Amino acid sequence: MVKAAQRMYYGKALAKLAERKEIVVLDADLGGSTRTSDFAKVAPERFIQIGIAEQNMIGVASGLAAAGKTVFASTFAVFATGRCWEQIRQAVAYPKLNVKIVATHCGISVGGDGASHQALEDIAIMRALPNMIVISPADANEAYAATMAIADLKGPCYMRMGRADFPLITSEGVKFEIGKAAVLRNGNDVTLIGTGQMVMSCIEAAGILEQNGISAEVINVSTIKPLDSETILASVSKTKCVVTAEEHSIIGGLGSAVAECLSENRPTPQIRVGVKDSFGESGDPGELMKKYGLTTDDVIKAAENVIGKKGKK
């Protein structure tokens, strides 16, 4: 299976985009983890080291913006969210600026960088924010066609990638569009909702499922704000349950936006498979997944589990 990384996708977008004079790009000293580094290469007079300073970055993110530029700041999720938070909201999400905030290394499976370096509470965090578009692509094609995207948005935006080689699951090409989540799987029995990584779970978890006679549908929602409700809903409408996964807590994330979503529109049994509210440790990455309940495993009994409580009252 071939794997690739978001991260050095996002780095091809960029140094694509370069050919459109009004994207600048800002870093705060990690361009090589980033991979903004690529943009700085062909277009240099249009990129910006900041240095340790992120919440200076987001300041001139935003006196860029209002002049007119498109522009995309980058460094690690944990910073980009949780240093940068009241300078995002304050001069990117209430003026509506044009900043894209593109950030890397989420999740537990970061790795070695431990509990500080991983995020797992970004998209709650920048999912409350009006005006932030929230964007978790499920792999590194997508992550490609997700920057070319944003690019063309008019507004503020939150994109969240991961540091590991994940599976390829689109196609080179693939289509981004903003707000709209894809079916990838039909499915009548159960309902597997993933983000990010957890995608690939989903899809693994879905096959399993078929040979034990279960048929689940599996979706993308690789926009978990605004969220896609209508194909959530026609999706329950049929399996009438269903399972979110994500690499993330499992509170503020896609499980929590899916629950708003069906609470008020269609009660549904759920069950939400992510991080148990919880910091993470240092460690391999495959073995933190298993250990945090984020593995194909883990999807499977999840939708096992909730299939049981249809009907239930």
Given for the second form:
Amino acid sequence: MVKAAQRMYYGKALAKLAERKEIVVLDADLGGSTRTSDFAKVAPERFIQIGIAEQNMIGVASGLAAAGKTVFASTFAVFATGRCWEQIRQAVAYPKLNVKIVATHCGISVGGDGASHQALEDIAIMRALPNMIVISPADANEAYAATMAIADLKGPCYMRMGRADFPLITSEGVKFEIGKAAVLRNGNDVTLIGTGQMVMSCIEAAGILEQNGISAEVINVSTIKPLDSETILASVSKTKCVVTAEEHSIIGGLGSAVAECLSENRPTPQIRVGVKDSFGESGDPGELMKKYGLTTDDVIKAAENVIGKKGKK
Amino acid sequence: MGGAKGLDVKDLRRRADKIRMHVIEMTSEAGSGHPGGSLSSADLFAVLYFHVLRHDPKDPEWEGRDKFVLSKGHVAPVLYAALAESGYFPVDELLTLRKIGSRLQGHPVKGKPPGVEMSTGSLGQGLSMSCGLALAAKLDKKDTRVYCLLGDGELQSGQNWEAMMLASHYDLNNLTIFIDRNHLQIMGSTEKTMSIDPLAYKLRAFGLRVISIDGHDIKKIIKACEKARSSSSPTAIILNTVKGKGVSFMENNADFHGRSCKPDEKEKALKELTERMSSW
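To complete the pair, please output the form predicted in complex with the partner chain; the form predicted alone was given just before.
Expanding to the full complex; the earlier chain stays at the top.
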């Protein structure tokens, strides 16, 4: 299967967007990794280096946006959301300014850098902010399309991406509609809801489950906020049970967002696949995904377990 | 537009006291707010809104305007008073401060009321926002000037120094920073809480041009702003001020950082300010 890194396609999208003069890109000394360097090559005058000062980066982004710019501010997710969360709250979300915080290096698959650099809480803390849209594309093609889509959005947005190469599950030129989940496979026995690279695990799991006589529906939730409740509720009204899968803590992320939706609208058995309230560590990305329960096998086990909970009172 | 007027120092002094009277009335009516730091910067507000800033209260979003960011957002009352006196919104609305449904939130919100450039209140962030506004003006080749007011206690927050580093790095000479150096913060003396001095040296070390003046001297504020306009680097103007300036029992009294006047104190304060206003 062809693989590509989301951040590489983010860089490509920014380079394309550079033709739009209102677009400004801010970096906190990680442009080579986040690939904002691709924008810097074609529009150096609108690439503003802030240095290792994320709090200042958000404030500067706020001022630029207030003066009419569409601002992309990028760094690693831990620093882009955690270091400056309150700056984002005060200077971006509250005044609803046109700032896109696009972060790379989300999740445990960051690998060798270890827990200090593995963002596992970013969805939770960004989702809690009023006015904030939260996007988590499934692969590099979707990352490209989402970058284009958020550039047209007037207002705050957070987009998370991984570091490593992920399998391409969508095709080049895929359409991205903010707030719309995509049903990738139809099924009747269980709904597998994934985000980011865990969508691929859900697809693989569905294939294996089918061989065991279980029909799984797969949904890619690439906009976590606002959540596409309609698509999710329509699916569970049929399958009556859910597995959520994300490269994020099980606290506050996709699993929580889905649980909130279900408990208020259609209480449904659910199992959350994600990091179980712990920090990560250094290691090979594949080994880490295995150790922290983020593989296709983990999704399969969760699906089998949750099916067993159906109909129980 | 404010900047088009000739200089009438007496008029500006009276306006500063009028602004002070609004601050006392507003915070007293609200039963809370931050009158101390509002009074210490009233003279600056009179100079800015009635002399220095190019702005149009009838067209708050006018493209050619200068921009003022109140980083020490807790002195929102003095900003609202200056905006209302300039004609951005009716003076009567000032008494809605901090009341439910009011545009006059406890800390400033962008565009609410008109004339408020940025949302502030969480200290240490306004200077970064001002740098963003100044950078945008440079990118667009506009002659917009950006003015930012910081509290002295606020300088304990590290983000200010990140922003100063950036202002100097990008030669943001269209940025003027005012520091309301009244030496008091909630817990008392700034120097006892967490010392800021030697302030001018620190600011210079971060690449700023530094001008230190009596922050209640209208003429000196105007002159310092003129110097800042012709500077090749960003300028910091240290306004040496007295917290609670203009009301005897509020001067140098940290108690009035975050509490308003009781009814009897209000009457006394307004009487003093009325006398002060007619003395010019």
